[in-house]
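This document opens with one chain alone, in structure tokens, the form predicted alone.
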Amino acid sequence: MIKAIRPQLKLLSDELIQKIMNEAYEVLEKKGVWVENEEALSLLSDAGAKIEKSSQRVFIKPELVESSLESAPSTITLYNRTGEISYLVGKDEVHFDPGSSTPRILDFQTKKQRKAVTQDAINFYRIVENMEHIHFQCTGIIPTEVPDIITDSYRLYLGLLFSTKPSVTGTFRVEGFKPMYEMLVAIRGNEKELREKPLAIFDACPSPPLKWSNLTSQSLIDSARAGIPSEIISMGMTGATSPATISGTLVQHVVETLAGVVITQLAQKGAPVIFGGSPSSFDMRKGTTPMGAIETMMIDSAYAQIAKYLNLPSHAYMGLSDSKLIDAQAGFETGIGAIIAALSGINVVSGVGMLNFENCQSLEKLVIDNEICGMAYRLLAGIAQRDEPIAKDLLIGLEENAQFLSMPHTRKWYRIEHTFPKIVDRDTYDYWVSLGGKSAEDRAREEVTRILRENPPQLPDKEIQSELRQIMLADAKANGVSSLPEIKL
């Protein structure tokens, strides 16, 4: 039997990758990066990096980068809340998750965006939990009735209560790591178990161009020492905060990311780290950062190819839309992005459900995007030879009025070879009209309602619930917040 080939997309030649790498190494050594965190500066200095103390600029030699790349693991294994299901992050494995940290949600009834609240976040977690093609959870909604100072820990608190999937998250403040780490330890039972079976990825974003802030540097250090994977999210905007050319932005992206890799490995040799990002093709006409632009997707695909060249796991923000509604634009931008991400073999693909330049989530779009992800996975499975011979015996022995519909061969292979989306409309026109002529958004809303009605949340046991709440309340009170929104469990 001839096995299926896995379709792939590559946008960079080996020569261009090497050129980008050479220039990135030269920038790191001659220009360096700005690092605001004192502990990171100390680690870099001890490793032999030259520090310009007046400006906190760090000059990193190629040898230090190379040794850091050698110790960084090529794959990471994440586990769900119970520790029973694992997910490989690396090689060409592809996992979709919603994008992180949106303060708004698209209201289905009004078709307008509004500020999100705790119940929206809970519903969000519950929907993602039931999406078979969205493998990871994400602290994707910021409940705006909670004070900003604790929204990082509060998002994770809700996520750990209402979802079993691994989570992509991150801190908004240096002090936020401690309670978030304590919650993850509470789920696992102890620090050793969390290190052996990581449950979350922490995003850390350099500030373009060429700067690692105090907060994000500390996140790298804290995560590395705790055994929590860091996902480095470089965010250059072409012509605004990075060079106007795609290849130029790629050089900056590599510089910023490699500096982050070095910090993680100096904090803890062998610490898990992901070569990620959320760059964009800046639209000079509008002053916006279109994540659905084809050039943005090209940048993502290209740096993921560089990540594979460096033998590091990869991440990108793709499979999302800049549209403000669930419309044709939302569909084609999301679909193109998800397919390009899958063909590029990006390991963690963030963005499903997102609208409006990463500022809005939609429960209905999550349901639709789940089916887009399913199509992407089917594409990756490729075309396999199912029988030997392939079909000549069927065709040579075919009778004049034969129907493939009744053949055992069809019954054997049809459901294996084909996918059957729930939300996609494949009815005849007349039957579609008889059902009310509903749009994809209408059908998705019905599915959202059904899931929330028929699938109660899989909560952790009561002892863990209590421990999580105590940690969350302690963090709230330490920051002057006397109470939290009521949560109906």
Second form
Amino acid sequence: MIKAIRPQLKLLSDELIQKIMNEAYEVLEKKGVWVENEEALSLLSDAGAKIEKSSQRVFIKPELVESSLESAPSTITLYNRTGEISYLVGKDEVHFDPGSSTPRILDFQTKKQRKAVTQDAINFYRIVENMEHIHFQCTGIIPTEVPDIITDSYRLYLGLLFSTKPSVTGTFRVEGFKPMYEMLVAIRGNEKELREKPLAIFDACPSPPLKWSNLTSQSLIDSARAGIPSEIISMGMTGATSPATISGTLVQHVVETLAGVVITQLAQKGAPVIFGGSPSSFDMRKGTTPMGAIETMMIDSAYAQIAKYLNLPSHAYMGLSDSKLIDAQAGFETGIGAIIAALSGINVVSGVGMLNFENCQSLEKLVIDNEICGMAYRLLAGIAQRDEPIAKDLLIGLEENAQFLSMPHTRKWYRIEHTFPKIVDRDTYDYWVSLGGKSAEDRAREEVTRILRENPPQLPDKEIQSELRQIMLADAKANGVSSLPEIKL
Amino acid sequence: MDKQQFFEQIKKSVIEGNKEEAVALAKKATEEKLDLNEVIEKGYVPAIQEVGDLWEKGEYFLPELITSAECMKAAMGILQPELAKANIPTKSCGKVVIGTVEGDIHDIGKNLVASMLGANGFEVVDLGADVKLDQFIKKAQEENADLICLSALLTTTMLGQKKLIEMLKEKNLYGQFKVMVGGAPVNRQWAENIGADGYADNAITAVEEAKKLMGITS
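Given the form predicted alone, corresponding form predicted in complex with the partner chain:
Let us now look at the entire complex, which starts with that chain.
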């Protein structure tokens, strides 16, 4: 039986990858990167890197990069909240998750963005939990009625209550790591179990060009030591905070990311780390960072190809749109991005649900995007022989005016070979009119409402709920926040 | 030297973003002892206005805009000290203290606004990014500024804009400085709600708004 080939997109020639890598190594050695974190600087210094104290610049030699790349694992396995379902992050596996961290949500009724609150975050987690093709959760909504200082831990707190999927998250303050780590440990029972079965990925973003801030360096170090995978999110904006050419931005992207990989490996040899990013093709007319631009997607696909070349798991912000509404642009930018991400074999693809330059989430868009992800997975599964012979016996044995509907062959294969989306419209015109002539957004809204009504959340055990609450309350109290919103469980 | 032709050369240098040429022409103007205020008003200012027009027409994008603003800054760096040396008052549209509010390290938008204000005749004191709120007020008092411009890229840090206005009120300084706000999450509604005097959504409208606040009709 001839198996399907996996369709693949490769934008860079081997020659160009080599050239980008050579330049990146040279920049790391000659220019280095700024690291605004004492602990990271001393780790680098201990490893023999030259430090320019006055400017906190560190020069990294190729040997240090190479040994770090050697010790960084090529795959990571994440586990869901119960520890029973595992997800391989690496090779050509593709996992979609929502775009991260916005305080805004698109209101279905008004079609306008509004501030998100705790209930929106809970609804968001519950919807993502029910989306078949969105494998990972993401602490994607920042409830705005809670003081800023504790929103990083509070997002994760709600996520761990209302969802069982592994999650992409991250700290907004150096002190945020501790309560967030404690919550993850509370779920697993102990630190060792969390190390063996990671539940969350922590994002860490260098500041372009070529800088690692105190907060993000610390996140790399803390995560590495706890066995939590770090996802390095380099985010050059072409012609604004990184070179205008795509290949030029790739050089900077590699420099920033490799510096981050080195820090993780010095903090803890073998620490799991993902080569990610959120670069963009800066719009020189508007001064904005379009995530739906084809050039943005090209940068993403290309650095993911480099990540594979370096044998590191990969991540990108794709499958999202800059549109302000759920309209044609929202659909095509998300669709094109998800397909390119899938064909590029990007392991963690963050973006679904997102609108407006990563600034707004939409529950309805999540439901629509889930179907886009389903299409992407079907595409990746490719075309296989399926039967021996493929079909010649069927065709040779055909009687005149025969049809295939009632053939056992059809019954055997059609559900395997074809997918049946729920939100996408495939009705005849008259039937569609008879159903009210609804848009995809309207149908998605109905699905959102149905899920929230019919599918109760899978909460953790009572003791764990209470442990999480204690950790959250302690963090709130330590930061002068006396009360938290009431959560109906 | 044909003055008209000289002014045209200046305009061309700024519009094309040729910094070396813009600076060389400023030096030439001082060497030839031209009326420097006239050189600014008839050469450099119309040039940057033309650049603004090209932006509004959609012909110029940010790289052209910022390069021309930098030409202006470099040329003014030659001309203004000469004027000061000769005790000739320079015409200023007003003094601006500008920065990105604390907790926010984003400064591309703020830099654009600072450059365009500078290029259009404002004296600009740029405090950079992640600026403590009291620093804005302290500097505005020290410099006897007319305008405080606050940038914020994050929804979390834009609250600093509101807080600064509250601080001005507490210190009985509200009204002494005009306050302008901007940044990705900011809109006119927000500016009005927090009691800011002005708002702009890009560097060109920021110049117009600042001039309006200074009572200058362009």
